[in-house]
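The form predicted on its own is given below as one chain in structure tokens.
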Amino acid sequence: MSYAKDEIVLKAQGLKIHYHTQKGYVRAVDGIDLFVRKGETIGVVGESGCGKSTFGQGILKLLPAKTKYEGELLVGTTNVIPLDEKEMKKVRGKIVGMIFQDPMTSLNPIVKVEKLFHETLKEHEPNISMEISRERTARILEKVGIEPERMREYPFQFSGGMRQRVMIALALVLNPDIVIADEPTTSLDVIVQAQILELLDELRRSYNTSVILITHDLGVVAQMADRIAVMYAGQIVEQNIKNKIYYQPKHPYTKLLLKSIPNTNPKDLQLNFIPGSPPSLLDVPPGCRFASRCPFKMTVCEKEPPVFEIDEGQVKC
């Protein structure tokens, strides 16, 4: 697909993503709206459990069988919901690629790289001959910072921080619209954190994609967003330009989150946290779903929770 600048890539509307267990349904992405612009990085945070991943998987459809959707999920101007497995798979890769948590977990330690460009290239061109194919490999694996002879290698022979980027390479092979990024960064020090960062970011703007950046880390997205949305049991509670998000928080959960991110001050060593937990997402209050760990609450929190529209942002207090 081609956009024009600044042009909406993917809108969700009222998505509900409920997965199917003996206990009912768990209402993991419980009714959100958000969209994304062409070239723009927009992060998704929240603590963990908060339903985050669920909508990352959820917009290429890698969730269990039983999962149920509801509302809008359009991916340029097709509304994926309704769509099959054999439909799905062409919006896989081509549209929209994916980097996971975990390479080690999604890259095939016995299968050599080149092999795993080729099968995700030949998914997409049936037709790509294994030569065309290793050229294509080697370009993108430079534009990563690995040596293209390294493609004849197993995954394990790399390092976290190399594996790393094979995934994002294996995520852009094909070009696509939109990359999600599930936590790419967990488990990598901190030095091999900020050259992931910067070389995601960097390609962002090469090849004019847009990022969904999924993380718990606020420092990750401070870096790299333009646009925050922050997540609490399964709702967008607030969204908004990045700025607004980290000096202009409106909902008291935004607030908190950001008054625990650690103190680097020797002076004042005290740890600031969020009492309480997250309420279950299998029988969820009918208010605000903060408000049990709220230190504003008031008793209309426990109603039916307003909607206030500050700019081109929101919150749902």
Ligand SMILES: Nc1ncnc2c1ncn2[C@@H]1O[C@H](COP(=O)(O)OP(=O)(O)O)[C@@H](O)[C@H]1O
The other form holds:
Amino acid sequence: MSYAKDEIVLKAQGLKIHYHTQKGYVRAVDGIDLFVRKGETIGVVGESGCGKSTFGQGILKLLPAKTKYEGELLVGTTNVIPLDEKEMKKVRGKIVGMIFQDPMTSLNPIVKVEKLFHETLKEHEPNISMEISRERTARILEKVGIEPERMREYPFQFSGGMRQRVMIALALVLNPDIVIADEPTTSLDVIVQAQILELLDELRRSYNTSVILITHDLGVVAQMADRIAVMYAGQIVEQNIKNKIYYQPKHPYTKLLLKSIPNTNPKDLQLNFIPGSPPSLLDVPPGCRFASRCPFKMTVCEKEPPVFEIDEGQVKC
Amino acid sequence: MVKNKSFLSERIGEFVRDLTGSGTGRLTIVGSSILIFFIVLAIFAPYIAPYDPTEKVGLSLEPPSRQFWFGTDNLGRDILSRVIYGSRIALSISFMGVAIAFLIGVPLGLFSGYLGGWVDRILTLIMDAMYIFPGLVLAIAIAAVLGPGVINISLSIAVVYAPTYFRIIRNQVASVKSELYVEAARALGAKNWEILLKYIFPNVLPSVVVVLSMNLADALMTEAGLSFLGLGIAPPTPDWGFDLSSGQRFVLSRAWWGILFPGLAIVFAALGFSMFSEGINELLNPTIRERR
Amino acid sequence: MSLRSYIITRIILALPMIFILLAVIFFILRIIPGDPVLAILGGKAPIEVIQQKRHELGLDKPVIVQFFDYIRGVITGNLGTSTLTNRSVFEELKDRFPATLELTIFSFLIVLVIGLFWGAESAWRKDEGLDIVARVYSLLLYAIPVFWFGLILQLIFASYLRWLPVGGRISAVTNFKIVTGLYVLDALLSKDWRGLLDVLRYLTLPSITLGLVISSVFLRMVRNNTVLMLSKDFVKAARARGLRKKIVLYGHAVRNAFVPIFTIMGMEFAALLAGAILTETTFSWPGIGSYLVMKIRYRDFPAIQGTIVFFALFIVVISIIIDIVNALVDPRVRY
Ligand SMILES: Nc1ncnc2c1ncn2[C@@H]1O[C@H](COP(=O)(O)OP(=O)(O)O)[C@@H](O)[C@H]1O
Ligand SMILES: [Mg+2]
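Now that we've seen the form predicted on its own, could you pull up the form predicted in complex with the named molecule?
Okay, now the whole complex, with that chain kicking things off.
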């Protein structure tokens, strides 16, 4: 590719993540090729259940112990697939930070905010003193718009939006290269959503952090992503820079997805859902996974679709 | 303060289920088999037991042999026969204790919940106070005043468990009271006692039956504890707990048989009751587990 | 609310509870059929003797007067006079209490260590070897009467192996200065290491007996609640920050697992006390449990009533302490 001068901070190649269940392997992520450049935001979108969270958490290998990882996943220059728990701990938080969907449940309500920061800092910088860790906590809290004095409080004393700010600060306090934000605004109300996204974007710029923004909401990626990867049934069906995805979508699924965005025009209450449902990831049919719902289905669709390079992106159709 | 008390048997039952991962069916069958085994022992003790449990039939403290399978105690009595006869006291006191607790707790709970008001509040306070008190201490106090005897021990045990019935019934009545069919019955001019007996009681019965079965193991253990402390049945009646306390005197003589066998009887009976009640629980109240 | 005002509120709220408990004890011991005087003297005592005894025990006054005498007594620390020794029941209990306290503290430590660590580790490696052993352990120890378990341990360790004494609390030859009545502490204070070893040897079997039996329930509670907490988002988030297992498990999952456990901790403590009565009797441990049993043998009713009251007060105090610890662990209860 032609971006050699840009530093690539994450690169997945043929990444597969399969959950172990009693009924067999759930192929939640089934062959993903994706790279992330330093300082950019890449949006990962798709219907719920298509494997976005699996991909996000799989990067840090946070999934159940029996989960099977295959392919290559470079974080910086190290392939994390063969790493064990102990080695992964150095990646988690330090190189890749993570923001979860529901700030009400992803912060332990009964552990003081300053303690959450201190234990995190201490884990990666064992000699850090309480004073220094308080100082750094204060600085980052200020950056996310929380009065530093509130570090003495407990998460349960914060509102949802404020908690998500704490969560963001916690993900950024070690200044990681990449932040994975898994539906960071889904559980918040609309005004707070916009504020949080703005904050995230601002912080990305000032720290030059890359962001992997996972969401089912195309409106969210529209606001902040540089590039977008569209996921369907464990695979990326199309990826490109934002404007190309929005104005020149190639894959039929992307087109339908774009049509299903609720119109802001209040008279147009009709939502366009995509009829049908994605295939079971436990037992994936051969050929194009979208074929059964695709309005442009052809006989070639029964074979595994090839990946086309178009403009600056790829389409798998 | 303290809000929740779960039964010994309930816990044991869950333990077994967790452990074996077996369905309720098998649990119930094993539990009831043990239960039936002990009931048969109790009823047919005179035919099953090889000797008279209160007579000296051998030397003192004879170890287990072909003649005396479980050995003899210090008075030369056959321990096997005493263990077999001991199931009589154990079972009758457990059943009676629970029955009396039921007869005290249920009517009080029905009236308290139905009437409401200050009667309800005072009764609830009293029952709550008894509820948080360690059961054995309460039973000891009452048994101490009443003195030994099957009825007296059953009563002491009943007082411990009556508050449980009271609480369950009271709370259910209070919630059922406002339901439509009860309102309707009242509107049709049904008398208070009629409403209680015809409409409310049948509704709260299943949960009571579950508790009833659960109480059995607890009552059994409490009885064993009381008689171990010398508060049970007057000697020489065979009683597992009491026999253990006499067996204790010969710990240093290494007369292990006087300790092992009566204790095993208690453990098996408690296990049987518990598994049985866990099964009943599941059968009658499939939702009870989720609620916990 | 500050912690201090929480504690004060909690204590004030306990007062009506204490009153009701005292009333319940009084009326249960009065209302139930059976006459303590007849029980003391036997059925054939002449009427004058019975009357005399009634007067001595204050049983000839109206019940309500008796009740207030009794309440006043409890408040002023007067639990009556033993008919057996003519000593103040309160004094006798005070002498005996340290033994019970020492036994319950050590048992509780055993319960805590087993329940906490085994429970937490079992939850972390759910359904693996350690966890399965934990389940068998819980089941077996829960169906076993505490006194029988004690007897079996006596047989093995005192009778056959002769490693430990069969009962009692201290050897006749050991003597250090008794200050607190907690022998382990007293031995430490007087730096009497042989004495310390001696009292620890006596303490081992009773506290293991009681501790293991009670730990079975606690272990299961900790394990199940921790399993639940380990599935929560904040645990995954803690792992995503690179925190080590120790902090994820104990600093987050177990910490939160204790919130529901605290609500039934009072009941567990009551079970511990009830178990202590049986354990003390099994091991001739000179605490208030064996005191109660002895007084019952001699039908010493003032002492029996006093002991029961003492148990009640002890339980209320413990439940207050549990609530305070709960408020420390879970700050939400203070707000
Ligand atoms: N722990 C798990 N075990 C088995 N299957 C899982 C597990 N977690 C998620 N899945 C399945 O993997 C698929 C992808 O889930 P997920 O990554 O959460 O999707 P998304 O975040 O896009 O909504 C879903 O079909 C889901 O049912
Ligand atoms: Mg998701």
